[in-house]
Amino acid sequence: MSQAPDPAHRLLLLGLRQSLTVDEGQWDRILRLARRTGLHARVAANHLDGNVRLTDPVRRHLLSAVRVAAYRAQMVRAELFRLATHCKGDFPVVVLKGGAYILENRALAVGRFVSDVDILVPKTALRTMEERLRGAGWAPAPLNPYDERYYRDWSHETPPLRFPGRSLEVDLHHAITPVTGRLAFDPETLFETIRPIPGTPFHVLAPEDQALHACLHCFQDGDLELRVREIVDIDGLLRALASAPGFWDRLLLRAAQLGLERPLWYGLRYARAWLDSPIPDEVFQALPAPNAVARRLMDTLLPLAMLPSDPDFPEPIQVRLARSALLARYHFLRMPLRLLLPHLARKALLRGKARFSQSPTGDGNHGV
């Protein structure tokens, strides 16, 4: 790659897979970089049990991170317990991403910070589920009519819901990609292979669909800023699933069926390059690769955008430019230009009005 991780980043990524033997000064830098990306508890979970060379200050930092992540995971379990009472069995409710990893007791859930609970229901059941949750006390933040329309007409989820007094949001999805996105597909096909979680009213996606969703969320439905933790998710899923008989064949077939071969290629490429994920060469050979120009651009931009920059200095101009370029890519993939350009113009106008109305004038009239 033209922009491989530097030595500090390599230590951070290595610390996610094996115990490090480094001094306290290096630990200080590793943990500061890890905190910027929400990976410090994952590093901690990999070191507390087996690394006997940790100094007391480092061990205290790691133990604190693990405890906070465990508390957040318990909050997710509690929120799912409350949501379970509203699953009547008349349609499937699929738990996505972090909540699914917790329900399945996957190793990658340990030390993984979770800020929301994502659930997926058939589109025909979306209004029913939303009304149940609103009737039970979950509510969205106030939205202007335009943002409300954006969620209802163009997004793949309702406005995020939150129960008063609780910090976790509930994101209610009817698809895993925006309906206006370039890789949108009929989400009903996902429900054909979902799996029940014993002892709960919930389901999870099939293993190959979970891996595809992780790649899709990282490279098609995210702005990629400091998203190295998404690569860590992809790596964790692949390590958990790679030994299952026929997994790679099913993954390739499913990617072709859903038109998700490009995000899968990127997910596999960076999981192997940065985290040494166990991906067979023949899997890459079976996937259509981006052209050389696209590969070179992504190889240059992604490390700059995804990996944390030095916390002691302002972000370099090349980092800001890389993140701006990938943010533009994100918007371009999310909406066609006929919708995107008016959308961005409208949002810019609304932000300008908000800044103008909040400008201090000393006369209480907000500059009007």
Contents of the next structure:
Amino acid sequence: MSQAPDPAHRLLLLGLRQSLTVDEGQWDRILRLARRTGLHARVAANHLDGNVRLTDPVRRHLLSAVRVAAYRAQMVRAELFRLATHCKGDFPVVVLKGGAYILENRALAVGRFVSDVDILVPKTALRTMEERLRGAGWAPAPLNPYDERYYRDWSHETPPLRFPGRSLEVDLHHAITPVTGRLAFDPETLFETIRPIPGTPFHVLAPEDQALHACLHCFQDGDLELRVREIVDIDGLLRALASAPGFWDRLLLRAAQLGLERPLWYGLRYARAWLDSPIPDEVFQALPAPNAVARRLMDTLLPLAMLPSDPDFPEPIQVRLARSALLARYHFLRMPLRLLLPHLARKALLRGKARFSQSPTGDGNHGV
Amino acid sequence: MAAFHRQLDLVYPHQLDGCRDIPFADIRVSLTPGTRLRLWRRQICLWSESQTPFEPYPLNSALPLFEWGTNWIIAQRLNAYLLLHAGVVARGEQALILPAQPGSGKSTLTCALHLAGWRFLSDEFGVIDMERGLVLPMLKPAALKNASIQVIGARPNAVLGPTFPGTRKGDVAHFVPDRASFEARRTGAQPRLVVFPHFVAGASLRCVAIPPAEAVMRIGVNSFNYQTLGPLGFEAAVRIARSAQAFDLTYGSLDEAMNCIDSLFNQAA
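Right, and the form predicted together with its partner chain of this protein, after the form predicted on its own?
Okay, now the whole complex, with that chain kicking things off.
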């Protein structure tokens, strides 16, 4: 069963696409579930066009959400504006995800919270770009040598850079998959089809690569906890892109080329199940499906992990188990066991040490 | 927990009836015990929607944690309005806004003015409705700190909750606004006078008019979300500075400050 099980979840997912006519009690619940998953401004954007009757308390919460989201989007534009002066045309600079949706004025960017700016450069230009930004004042948070090496050797991005006094982090990528992951592919192929954003020195990925990146990010590059918004991104992209002639064919071809058919299959499955994305049946038939056991497992675990549980209570045990299982899956996909086990052991040790020494937060800062 | 419930009833006496079974709540919080591994000096956590935004407090400081914690969450969720860090009192439809940095005597002055007959709108948040140009009430107890507990507690008719000694912000006690202010909690007021108070022990009274352009900037500085609201916040601050005169008030005597405010308000109204 891939349907969202809970009626409140169904209302939340419906409220992302159309205006709801519900009473205050239902709004109370929808808003709290939406806040848990960072979707409240997205829901709000759908209900503030004056066509929906809202009570004052509901309206002020929706207004609050869209205003904060608009501010964050403005901060992203400001950061990109400052980054633009460091794009000198000697190599392409590709804006990924949230920043790209904003620069391309996509409908899915409205009410979407963006917490960092992700840019992708060719691997050969990574050092140059990093040095340029550091020279201009962007600085990484202090890292211990272990974390530094983790980023350099095993990750697909440099340690996040931040300009002192500004809240947004800039993540500089040289690939969109962890280099140690099972689905790692040569990122050079992405640069063959990038397109410029008019009026800026930036590029974006080709439409089908954007959709694949959203699927990849959701299913291979995150712990999935409360990540229903990633499915919302996939749905938003599909709705924006699917009308272009030949989009689905190009998407399938590209997925096969890059070896990303599995994350695409999952992305399409849940976008359709939860958000009724307009995906032709032929697309599903053309994609190799996971085996029945894997499907059943994901259908059981994913809703528990990705959708918010009752906001009045701590997560129930099955939710915590589902999230642990999917976190284990994420680590397993990210690096082979011979790297993963020492890495996790070291992290656990550091965490234990931090707890003993009463340091307030002992967690590593890349969430591993 | 029973002690906390008694304290809550004491500082929210008007909310005892009529606040049950409300379908929609701006915020919902739980207070939960801290780690069970501590055998003494037990702690308490504020929990809301699976988040604990604060470090735990000592078990006997549940009320200050509840007050500061809810204020913090309110500030996250109330960006439909321009939120000033200000005390607000009113006479009739006309509001006096007292924006200030912590430690400048804002709460003391707000409570003293309320005890002298002004309607209490809020102490922590000056809530500006940007669409209607009104300042809205936000009826919560005012957190009085250190010496101001004694200063306000000694005035006739002052209702204070228990004093919590040695919290992170020093000694704290909560001042309870009167019933009439509670009943008018849905009625906004027009900004008429803005006073930036500075209490300096032993200082003599000094009151300086602030030109509107400077007032806009200082309203912005004393706001929680001026930056977040961008042009909307700027326009709201300009509107306040145009409709209300602004003054800088340095004082060492509470009564002198109140007299000065009285005459400024009478001139402005």
